[in-house]
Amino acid sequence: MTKPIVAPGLEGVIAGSTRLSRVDGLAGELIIAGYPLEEIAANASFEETTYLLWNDKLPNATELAEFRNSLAKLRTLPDATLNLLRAVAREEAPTMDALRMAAGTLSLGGVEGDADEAAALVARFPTVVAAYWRLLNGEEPVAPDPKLGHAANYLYMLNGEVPSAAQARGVETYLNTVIDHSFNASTFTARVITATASDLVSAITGAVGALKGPLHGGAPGPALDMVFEIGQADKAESYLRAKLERGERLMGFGHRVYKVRDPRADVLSAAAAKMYRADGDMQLYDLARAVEEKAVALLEEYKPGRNLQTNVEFYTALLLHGLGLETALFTPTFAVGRVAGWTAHCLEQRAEGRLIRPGSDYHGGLGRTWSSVAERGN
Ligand code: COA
């Protein structure tokens, strides 16, 4: 028998083709649907972008409207998601685990077919996480305003005031860069059910599990700890030394994919200096922009050669920490702009229609043969 090629991280492996959008590791180029990132983050509406994903085309003044009435009729949630999200706070559960939960219930409510789901889905994971978040801190939720885009209503259901446009614009930005990223591991995960011919609903709740690991989408708030940790931009390399000869990783560098600077680390460092400069107040920005500096270097210095670059989490943390959000509802916003590439993979690949089922090479026991219970002894 030849010897399989094994690769445990699929590294290499093209498991498909899609659409959706393109990385290119080397150059540090992500195109969304055809635009290269630059062009759709800080312009189009989320909306837009989430048209455009589903439909290969920007959609008309008219289509638009008609989009974002439809998604803004959506957003409320079935009793039964409010019912359960209340009886999780209780719990005081973390709000990943409870946007797992809630997802899961968000095919109640007429919702039936891939359309349906994916449009319930993107509608509304920002009501699960805004009204989770505020009966996690004793308040009761806010209704979704639909007058409000997608973004602005975000944010006016976690804070219970209509953002500034400027804020809305920052959140925009965000979910638009983090909207899709090819087979990553939480879309791979929804595109791995929906190939069993299951519903989007269920590949979807696996997809925010898959996101909840820190190495996936759980980086962020550590990256952000980290900044704070630090303080002052002469302490950045004593701190960092010590983390890596602890052998410790850095959250925030590295991928699996890019050997650059992620470009939406670009994307979101300068949403990030317009926002920090707007409220007049640079003195964050400026630390990570130093931390981030420094730990590039090191980086190259205690693992020459492997290219471990700034990552998207990185200005992530700085954005949506300009924007008022705590460190815990990082990676719930992440999800919030990513189900709507992870519903446009269930689509693309309801299309296809193939089951994915990868080989393994087995290292188990051979020949081994069957003793009763008895004869196995205590
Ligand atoms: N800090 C320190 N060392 C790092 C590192 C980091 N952020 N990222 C990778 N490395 C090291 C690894 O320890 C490994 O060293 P070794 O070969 O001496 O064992 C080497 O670099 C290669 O790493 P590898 O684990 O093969 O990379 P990967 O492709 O599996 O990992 C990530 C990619 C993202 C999981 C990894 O870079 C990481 O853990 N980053 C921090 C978490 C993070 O920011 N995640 C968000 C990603 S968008």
Second form
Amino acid sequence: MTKPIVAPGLEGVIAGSTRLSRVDGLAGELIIAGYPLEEIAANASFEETTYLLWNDKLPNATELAEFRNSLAKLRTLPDATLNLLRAVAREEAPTMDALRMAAGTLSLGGVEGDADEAAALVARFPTVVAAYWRLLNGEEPVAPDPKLGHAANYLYMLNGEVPSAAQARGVETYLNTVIDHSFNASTFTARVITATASDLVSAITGAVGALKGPLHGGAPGPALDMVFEIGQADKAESYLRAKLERGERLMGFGHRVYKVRDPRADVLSAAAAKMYRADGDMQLYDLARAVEEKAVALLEEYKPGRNLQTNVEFYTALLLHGLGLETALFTPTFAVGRVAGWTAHCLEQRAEGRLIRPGSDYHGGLGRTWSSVAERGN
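To complete the pair, please output the form predicted on its own; the form predicted in complex with coenzyme A (COA) was given just before.
Lone chain follows.
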């Protein structure tokens, strides 16, 4: 019998095919349904990018208006969901826990079938996160505004104020940037659940559970904390050297897939620059760029050949901070964007109609024989 090849963590295993996104870690390239990330993220609305993933084409003006309207009509949460969030807020659970619990209720209110469930999940994730955040902070939820686009409405429901054009474009670019990333852990989880012929709500609830784990969801907050601790560009080198000498990781640098600079970092860096220039503190942005430049140089010095470049976490933190979001909202906001990709993968997996059932390499004992409790002694 040929011994199977074991790939821990499924490293290097091609588990399926998809038309939704392609990640080239060696070239530092991310393609979203045929479009370079740099092109689609900076120009499209979130509704356009979602439509593209679901339909394999960008919508025309009529299709886009109808799609926006259909999502806007689904933003209001079922009463049961809102009641659940109120109860969870009294327990002061983290926002990702609240999202996980609420996700399982989002098919209520007459939502049936894959297409309706996908639309309800995408439309209601921002409402769940915003409503829970306000409840957690002693404030009443803000009702969604159907006149606002998906991204702008998210900020409106969080803050109770219509965002500026620069802020709306900033969050829109972010949501587009994180909308899909091939067969990552949460996406693969969603596909595995869908492959059993389960419903989309169950699949997306599982995906939220996978994203909640820090090895997948990442830690954008600490990347920005490091920038704040440094405080001044001329202190960056001594601070970073000290961390590296202690064997500590520099948050926001290095990626399991990308062996060069994460293309999402470039997109979010440009988006942050535009937003900070129009509506923020350019001193913070300039400091972050100085820290980034010094960190990349020192990582090459201390870890030569590993090419540890800036990843998506670094500029995620800077951009979302500039939008007024607290660190505890960073991963939930990621989920607000990624849910569109998750649902697209579920729909693709449903069409494939094949159960995902990998094998395993057994390394336990053999040849054991049964004995009664009396025979086993004391």
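Everything numeric here is computed off the predicted structure, so don't read it as measured data. Residue numbers count along the first chain shown, from 1. By rigid core we mean the largest C-alpha set that fits within 1.5 Å across both forms.
Positional change of Arg249 between these two forms reaches 2 Å or more at the C-alpha, relative to the superposed core. Core-superposed comparison between these two forms: the C-alpha position of Ala288 differs by no less than 2 Å. Put the two forms on the same core and the Cα of Asp234 is off by 2 Å or more between these two forms.
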